[in-house]
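Next comes just one chain, in structure tokens: the form predicted alone.
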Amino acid sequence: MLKDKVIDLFKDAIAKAIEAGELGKLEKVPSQFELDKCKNPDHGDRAISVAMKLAREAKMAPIKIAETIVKHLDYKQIGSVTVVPPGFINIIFDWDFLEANFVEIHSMKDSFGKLDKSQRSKNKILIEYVSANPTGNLHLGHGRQAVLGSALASLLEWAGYDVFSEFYINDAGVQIDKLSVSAKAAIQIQEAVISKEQYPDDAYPFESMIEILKPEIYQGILSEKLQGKIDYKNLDEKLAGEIAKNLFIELQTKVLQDIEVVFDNWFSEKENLHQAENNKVLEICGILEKNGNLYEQEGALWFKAKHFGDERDRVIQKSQGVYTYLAADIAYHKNKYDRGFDKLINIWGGDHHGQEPGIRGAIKAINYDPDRLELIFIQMVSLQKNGVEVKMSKRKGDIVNVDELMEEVGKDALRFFIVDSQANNRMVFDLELAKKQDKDNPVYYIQYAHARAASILRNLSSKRINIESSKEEKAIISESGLKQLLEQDFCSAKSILGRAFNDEEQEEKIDSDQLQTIRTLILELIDFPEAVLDAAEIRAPYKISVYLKNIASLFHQFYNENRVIGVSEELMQARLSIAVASKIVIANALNLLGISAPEKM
């Protein structure tokens, strides 16, 4: 990364200055410091403020420290530097240094921005998200968790982590008992065994049950399982519930796949934690009891959560003998730790915030490290149309389902708008904006930038019609010539940018503002790997959507100000290399977020 190369040069300069005894009391090179963007581009491309941070330890004025560092800096490798009060070091990169970094985009292509996994010693991450009950369709809240979770998983993979994604199926407990009652009644109503008026009041909505339990589906399943005539009057409740559960899981899987959310594993609570012969929940209670962290009161088992920082103790097993959600959660997290992951990330709804102290305390109580667990809480999301919150479900009228919203706005808009929001903020999904096909819609604006870059390539290598003569003319550049540029010339530091943009070498004078746009765009493109790393470290996929909006804005400005066709060959090649690099980076960033990069729009 450009940042690392520049900082390494400065670290060498500081080391030389220390060795020469010219940095006062300073004894060692700082392990980390930042390379910042200059607020005013007239001051330079980047700035380093390390002199201010070293002043106290060195017992020297920052301006003197900065001047000493520059004295030992091999700045000819990068361009020119200027020291300004109170101790900033401003850098203007020369075109050769920019190009040496810029060619990495062309040579790495769709791998540009992906960081090396071998540089991470502890890189195995398990990320668990969505985890909706298998009792209904996925609503917009689930959709927000799904999109943000998948975007974060992708972001971490690009940043060099080994990521494993998991969906926790809540298929044990009272919600499954309720599903069994609901499914049996829904089937019996459709088979005219009971009337609709007999459908239980506290069951799941009848409409959602009959939508998933269609006669042609459940009849086939029952016939296969029972291997004979079906007695709907005496239908087994658990069997009906199992059929409904599996059908809802199929539905949820399909909806998630449609929005490009795919899991490495679907973890069944029932199969993995509650099996009679290997009951992990019972086992976890034994561990807590052995460690002295359980007690009995009024027939219930309590976990000493207050001892581990919670506001109160928590019930593990109710007096009726039923285990609580916390008991299963502890067993599940033990299972995660036992699988050898270095970091566990849970994406939970904001309403689960109060459960954090309990689960962290329980992890500590069974002698695992709670610091390896990261919890990300996602706040509520609502739908807005023309500035007013709306209901849009065709089936219920009061819940927005993911598949319905995707039908309305498309997968790309759905994903981008969700990713573009910070998880810990309440989100308002603007339905009308998401459907617009103009620059007001950010995802359209970004995709249009990619399509514009693709159009330049098509226009250069396609035959043209002369407007005046109406005759067909040959392409500006042959397919073999374009291939040479894309696969060889642009992938090697050939001073393409320097020949076109250096003041001394310019064949055609370029306006200073126009040149600044070019430099800013090039630097932003080069910085994509840094943007990936920064976003991954703070678990913020929205940083990539912000980056994309900035790149798209710069590219559209570049496109409008810089003709590629009808200029000198050197200038054409330089501008084309920028357009192609923009196309690569935009496509990579969109791909990271699970959004398509169209060639035409």
Contents of the next structure:
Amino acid sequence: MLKDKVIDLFKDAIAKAIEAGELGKLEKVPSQFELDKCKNPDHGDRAISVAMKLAREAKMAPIKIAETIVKHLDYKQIGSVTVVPPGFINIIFDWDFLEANFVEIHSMKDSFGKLDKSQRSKNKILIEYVSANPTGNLHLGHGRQAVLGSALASLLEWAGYDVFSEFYINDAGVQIDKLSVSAKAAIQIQEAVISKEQYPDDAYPFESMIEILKPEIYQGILSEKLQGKIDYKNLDEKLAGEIAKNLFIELQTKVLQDIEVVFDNWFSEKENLHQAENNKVLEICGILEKNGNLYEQEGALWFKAKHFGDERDRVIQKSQGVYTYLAADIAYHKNKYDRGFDKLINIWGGDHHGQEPGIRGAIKAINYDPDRLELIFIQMVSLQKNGVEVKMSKRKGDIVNVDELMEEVGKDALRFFIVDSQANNRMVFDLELAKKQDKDNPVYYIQYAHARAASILRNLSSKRINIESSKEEKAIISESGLKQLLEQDFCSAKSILGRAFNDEEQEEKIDSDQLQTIRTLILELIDFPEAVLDAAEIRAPYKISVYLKNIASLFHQFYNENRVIGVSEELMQARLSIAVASKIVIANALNLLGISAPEKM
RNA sequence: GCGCCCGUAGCUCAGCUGGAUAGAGCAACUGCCUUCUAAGCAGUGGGUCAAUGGUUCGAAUCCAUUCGGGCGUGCCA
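Having seen the form predicted alone, can you show the form predicted together with the RNA?
All chains and molecules follow, beginning with the one already shown.
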């Protein structure tokens, strides 16, 4: 990474200066410091503010420190530096250094931005997200969790972690009982065994049940299970519930797949934690009991959560004997730890934050390390149309579910808008904007940049019609010539850019604004791996979408100022190498986010 | 009441492990298509960074308090 090379150079310089006794009281090189981007391009390409940060410890004026560092700095490797009050060191890279980094894009192509796994120890991550109950379709909130979760999983993979993703199926307990009641009634109503008025009040909405329990579907399943002898009047409630559960899981899987959310594992609570002969919930209660962290009160079993930082104790087994959600959740988390992951990431809806102290406390109580568990809370989503909030009411036929939104705006827009939002901010999804097909809509804006770059390649290597003579002319570059450029020349040539943009003898004048756009674009492109690392470290996929918007804007600017076709050979190659690099980086970033990168629009 | 999250341009948001004049996009206005996609580019206007106090050479960024909004505060999940 460019940053590492520069920082290492500065660390060397500081070490030498300390050795020479020229940095006052400073004794050791700071372990990390930032390489800042210059807001004002007149300052340079990058800036370092380490001199000001060292001032106190060294007991020296920042500007003196900066000057001393620069004295020992082997800056010829990267370009030139200037010291500016109060103590900034500004860097301007030379073309050789830029190109040495730039060619990596061409040689690594679709893996440019993927970071080296070997640099990570403790890299096995289990990320659990969505985990909706199998009792209904997925609503917008689930959609946001699904998209942000999958984008984060992908981001972490790019950053070199070993990522395993999981959906926890809450298929045991009271909600399944409620589902069974609902499913039975929904079937019986459709078979006219009971009347619609007899649908239980506390059941899941009838409308949501008949979405999956269609006569042709449940009739087929029942007929198979019961060898054709279906008695709707005395329908087995458990069987009805089982059928509904499986259909909802099937529906959820399909909806998620349609928005490019796929899990490595669907973890069934019932099958993994509640097996009669190996009941993990009982086991966890035994462990807590043995550690002296349980007590009985008013017929219920309580976990001493307050002792572990919660605001009060929590019931783990109700007085009627049923275990609470927390009991299974502790067992589930123990299972996760036991599978040997270094880090567990849970993505939960923001309304569940009250559960955090409970689960953390329990993990402490069973002597597992709670610091290895990370919780990410995702706040609510609302819909907006023409600046007015859309109330989500199923009755009025408004959008409430993920599949409906996806049908309305498409997968790419749905994913982009959600990824572009920060998890802990509430989100307003703008339906009109997401459907727009112009630059107002960032998805199109970015995809269009990619398509434009692709079109340059297409035009270069295809036959052309002369406008004046209407005659066909041969392509500017042959298919094989283009292939060679892309696969060999761009990967190895280290002076294409320098010659084209730095040479005073160039026929075509390149003005300073134009050159600035080119430098900024190149620096941003080179910065992609760094962007991946930064985003992964703070678990923020939106950083990638922000990065993409910026790259797209720079590319459009570049495209307008720099024609590729119809200029000198040298200039064409230089500009083409930039267009191709832009195309690679945009495609990689979109790919990371699960959004398509069209060749043509 | 207590706990968590949020408050930056008219709107949607970046910037938050302190650094140089606080940035985009939308909306408003003005230019640019005989040349690789105008699904684009360039330009103009717009701010007490919710408020107050503190720490610092330096605060949108850190700390404290206040105000405003959301969520949570079950023997629900």
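Numbering follows the first chain given and starts at 1. Here the rigid core means the biggest group of C-alpha atoms that line up within 1.5 Å when the two forms are laid on top of each other. Keep in mind that what you see is a predicted model, and the values were worked out from it rather than measured.
With a cut-off of 2 Å and the rigid core superposed, residue 85 has a Cα displacement that falls short of the cut-off between the two forms. Relative to the superposed core, residue 223 undergoes a Cα shift of 2 Å or more between the two forms.
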